[in-house]
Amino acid sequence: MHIGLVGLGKMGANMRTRLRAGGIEVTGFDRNPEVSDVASIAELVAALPAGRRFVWVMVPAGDVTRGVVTELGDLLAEGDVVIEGGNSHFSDDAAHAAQLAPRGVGYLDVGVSGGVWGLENGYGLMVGGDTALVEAAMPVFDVLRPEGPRDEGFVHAGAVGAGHYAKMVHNGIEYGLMQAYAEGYELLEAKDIVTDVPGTLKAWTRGTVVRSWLLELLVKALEEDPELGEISDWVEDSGEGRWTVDEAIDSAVPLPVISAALFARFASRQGASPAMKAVAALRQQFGGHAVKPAGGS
């Protein structure tokens, strides 16, 4: 199988590597010519073999994604498929599908989780779209997802938009989990009776009910920088947390934990906070997100 991949940033480049290692031929395009296989999206489409062509879009959500989808709509033909794997708002997916439909181009939206560790561990995939298109793209999904049972790392969540909606909720939950670990870390640090905070957290990583990969990443961050002195406590919110809270309001679903975690990130921009340093460290560990150095502005 041979697919196109638009966007070769931190995740896109690793996905290309994982796909190639799994036997999927990939032609990638990025605005950075040093990592791109071709000089333009038009060249990428031309490089794909005849028949049903798949192009995976992995670029920043919003106008950049809309521009790429529009360009692909002018280049692809009936039977081809666009797979949108960025962190787009789920409402954009219906518009993209409707835009491509008159040309007979199919559309799938995919929520992708795994961050910079996905190359080694595989990516959790949440897909929205037509069942026949999902089945046609399954060889690609099977290479990208983690090893093991398919249903433990992949779901066809529903119609167009369902994949990004599921990823939005996933990221909202992530906000809450990260905040809980960070607050626990700060409380342990605040009491002098506990003299080995990193060791205490590490002791929770096996056998306890709070063990998780996020906890392991917090321990890793503390082992690399025990005081988190190299990291500012300023924490960005990437959009999905806000969207999750917006959806909760629209659906009258109470989300006190996720809402509080979102607001805590806003508080991080107002003063020093050990908990926010821990959240910043976690984001760097699992996603490779940039962090501000301690003392930076």
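Take the two forms, superpose them, and find the largest set of C-alpha atoms that agree within 1.5 Å; that set is the rigid core. Residue numbers count along the first chain shown, from 1. Because the structure is predicted, anything quoted here is derived from the model rather than measured. What changes on going to the form predicted in complex with another copy of the chain:
Relative to the superposed core, Ala281 shifts its CA atom by 2 Å or more between the two forms.
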Second form
4 protein chains.
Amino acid sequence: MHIGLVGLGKMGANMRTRLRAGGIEVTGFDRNPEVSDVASIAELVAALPAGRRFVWVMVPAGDVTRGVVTELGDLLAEGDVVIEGGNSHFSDDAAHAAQLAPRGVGYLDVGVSGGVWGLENGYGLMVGGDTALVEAAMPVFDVLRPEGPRDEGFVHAGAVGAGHYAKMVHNGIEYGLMQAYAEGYELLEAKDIVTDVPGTLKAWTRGTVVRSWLLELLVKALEEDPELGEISDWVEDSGEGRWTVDEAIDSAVPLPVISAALFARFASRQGASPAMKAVAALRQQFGGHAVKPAGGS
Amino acid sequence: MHIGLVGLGKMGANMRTRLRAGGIEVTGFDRNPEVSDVASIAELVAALPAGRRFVWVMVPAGDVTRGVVTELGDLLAEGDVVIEGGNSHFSDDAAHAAQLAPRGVGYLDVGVSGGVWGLENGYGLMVGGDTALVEAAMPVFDVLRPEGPRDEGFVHAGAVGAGHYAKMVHNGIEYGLMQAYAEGYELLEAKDIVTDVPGTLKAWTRGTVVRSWLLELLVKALEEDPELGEISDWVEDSGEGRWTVDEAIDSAVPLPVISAALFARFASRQGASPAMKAVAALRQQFGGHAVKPAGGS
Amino acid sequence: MHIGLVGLGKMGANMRTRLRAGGIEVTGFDRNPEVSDVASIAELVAALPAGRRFVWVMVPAGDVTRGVVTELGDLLAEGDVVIEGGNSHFSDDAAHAAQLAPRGVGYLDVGVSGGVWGLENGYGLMVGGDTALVEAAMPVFDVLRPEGPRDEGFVHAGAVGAGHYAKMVHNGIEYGLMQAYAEGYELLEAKDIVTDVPGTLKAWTRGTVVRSWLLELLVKALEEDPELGEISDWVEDSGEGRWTVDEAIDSAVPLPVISAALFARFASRQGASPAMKAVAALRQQFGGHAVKPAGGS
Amino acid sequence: MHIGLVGLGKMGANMRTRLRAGGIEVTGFDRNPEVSDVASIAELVAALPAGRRFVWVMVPAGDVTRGVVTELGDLLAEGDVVIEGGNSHFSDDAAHAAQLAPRGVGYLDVGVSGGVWGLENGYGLMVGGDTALVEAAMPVFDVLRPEGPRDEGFVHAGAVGAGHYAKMVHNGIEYGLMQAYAEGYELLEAKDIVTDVPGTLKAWTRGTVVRSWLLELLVKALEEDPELGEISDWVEDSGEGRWTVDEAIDSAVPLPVISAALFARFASRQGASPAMKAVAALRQQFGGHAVKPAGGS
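Structure of the form predicted in complex with another copy of the chain, please, following the form predicted on its own?
Time for the whole complex; same chain goes first.
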């Protein structure tokens, strides 16, 4: 099998490597000529063998993805398939599919998990779209996904959009899990009778209810830097966490834990919190409570 | 009527002033001789007229209050009444009452709200204890409480402990209210199309659903310092907020808002958050995400 | 002064009454002929005197409002002003203004607070738009707003959209305030030593830190139904609460309290919670913990 | 090695089985004679060989544990060791140790994780106490803990109390993790384009960031009951979750996620929520909003 792959950033390049190692021929395109196999998306399409052509898109979500899908729509033909594997919002997928449908170009959306570890361990794949297309692309999915039973690392989650929706929810859960471990870590650190915090977390990696891959990563981080002294408490958030809470609001689903995890990240990036200045000001007003002057120690 | 008042700090001294202005004779004792009317609690008790004697205790909760109650138990006699108006935990009240009961000394617990404004506006009073004692002490309560109908500023909330319990819940609510206004303030500040944030809050003080005394205080704070530039975002918490959440846990009552307000205060006082360092470390491990080095800008 | 008013539902009809009582002539239109003064919006516009014409729009947000604004754009002329007083999302306002601008029709957005009480007490008004237009419409605002100083019930909050933005934030705060009181109410109800819960809340209405109009309403509700036995725990939410959290996410503002209040409403309307079924299932899996069968008591 | 084991409930009996299978001789006592090896704790102590004797206590926390520790204090002698492996609050451990110390009886506290799966997989062990005692008891720990490197399933976490503290934090984290998965599950269930929710969760078990043992259990639960139709949304909580939040409050550690998970369990067990009745009553008061009458559908 021979596919096209648009986007050879960190993720895309690793995926190309894993695909080739698994026996899939890949023609890759990237704006960066140093990593690109061809000079343009048109060349990429031209390089693919006759018959149903597959082009995997792995570029930044939003305008860039929209642009690539549009360009592919012009270059591909009846029976070909665009596989959108980036971090798009699931609502973009219906638009992409509708845009390609008049030309008979099929569309699959794929949520891809695994980060930098995916090259070695395989990528968790969540796919949305028509069953016939999913089956046609299965050789590609089978190489990308982790070894083991197909259903432990791959799912055809539903209609177009379901792949990115599932990935969005996956990332929302990830926010909650990380914050839960982090709160527990802080409680351990706060207690003087606990003298081996990294060891305690490591002891949880077998036999306990909380064992997980994220826990193993936290253990690894603490082995490298037992006090996390080299790292600041400033935490970025990606679109998926926000989208998850947005979606919960649209669907009237209570999401106290995932939203709390998201807000903790927002707060981590603030200098002085306007809200807490207001609370301090209020306490001063009604109780004559001492406040810290701004800039005070 | 002539009562004793132990504790002439900011609150106690103001209460003495209001009581005297209202026609109640007060003999006050404080460790600080400059503000004290007598040299000892024994002298204070001796100064009270014959018949049922009332001593109001207004000292720091915990050991100091326990010490004063114990001393009063030795000095008072059958029919006298201790009124504990400090910020004690409600569970202390049953112990105090049990300690005094064998001598026939009655006990009332009073939650007092109003802060520095109480001198002028009157104090909100929540009382726990026997009805007969509450009625006997009513002349004192009537002077301390705000003018207006008695039931809009005073309540006999229930048995011993109910006064402090009600005050604890009052303060827990206060945490939630303050945080709600503060979050709204921050949202206004964050939006460029809103150019008059202090004016917006002021406009809410009449006719709106959110009008309240706390809102008026926030307006006042913003009139004094429109950007809250002179105040830090470091917010202390008092015992009552913590006790409210503890009590919710004991009673299995969900308390998402009040607990969130309490945790926001905890977070406001942290330098680097260990939890968020752990989240940052996790993101770095699984995704190769950039982290800020500690001390970085 | 003589203005047009489109939309005579509960709010619009009350506003017409208050405007007329305050000396503003009003021609009102509603799809319901029983309450309408004219048969169409065209007739309404025709009924207004020459010179700058003002039409206040008070219809459901979204498509209905968009339709009315579009129709007014066709009927009005250079110098006229549309005042949008409904519950629109602030992002609609820029679109409305841009739509009207080519014809020289001005646009103001007004957030209106006060609910059914506004007829008597006046409405809190938050206005967005150009200063000249705000000043031109001031006679109308002065009648609608509560008596007292103008700035305690009215604000020109900023540019187009700022009025609805401020109202959105107002409602978000309202969610947090209500939930804070409600949590406190539940804690009081849960404690056996507190025997007078309605009286305790009533006592807070003067002299305390938590006194507010909402508290007075809760006291009133408890006077009518001391156990709230006639009311279910099912709580609707309006768009503004959701929009407030959405906006916080867009602006990366932590909003733990207001979001918790929103989620509590979502949860109140669920029958069986899928999330809690999942937690119960998990506990059963790892611990052999007993679960309740569905439909069990 | 030959040890005593007091308490042969579900956990204790399984541990006896695993210990014996691992070559540790065990004399067990339980109030239930059908499972007990001896008729009394005195007989149990008498059955142990001369030299340092170890008695593992695995009975309900609180009074029962205190009673057994006290009885063992009377029966054991200088150099013997009590290992408290139940779900005690960490603050009990210092008291236990202090009670035994005058007789020269040593004390270790052990947090044990693994539930019903521990018999087969081994138990995660977190130990508090003196290093010499921990080393002396290591043959017992090595049999109980999971196979693999010792530090991936066992930790000497710190001083007396550190074992139970670590287990408490472990369980608090567990609450947060479970709620995070559960919220994600509900979001998937709420979305019509996602047609294979159990398959989506199963696909996450390899290669993704959220893979964990708890996720595997949720997958198993959904394989047994794909709609969770046989299970109610009523979720119990154990002491450790509450203790974790209590401890956070004592230590001023923000715990938004774990507390939200705890409160969600409280809410799951409520019939009508008093708080949400209060919110509904408030909405009715200020807005004339419709409420559901109690008992309405």
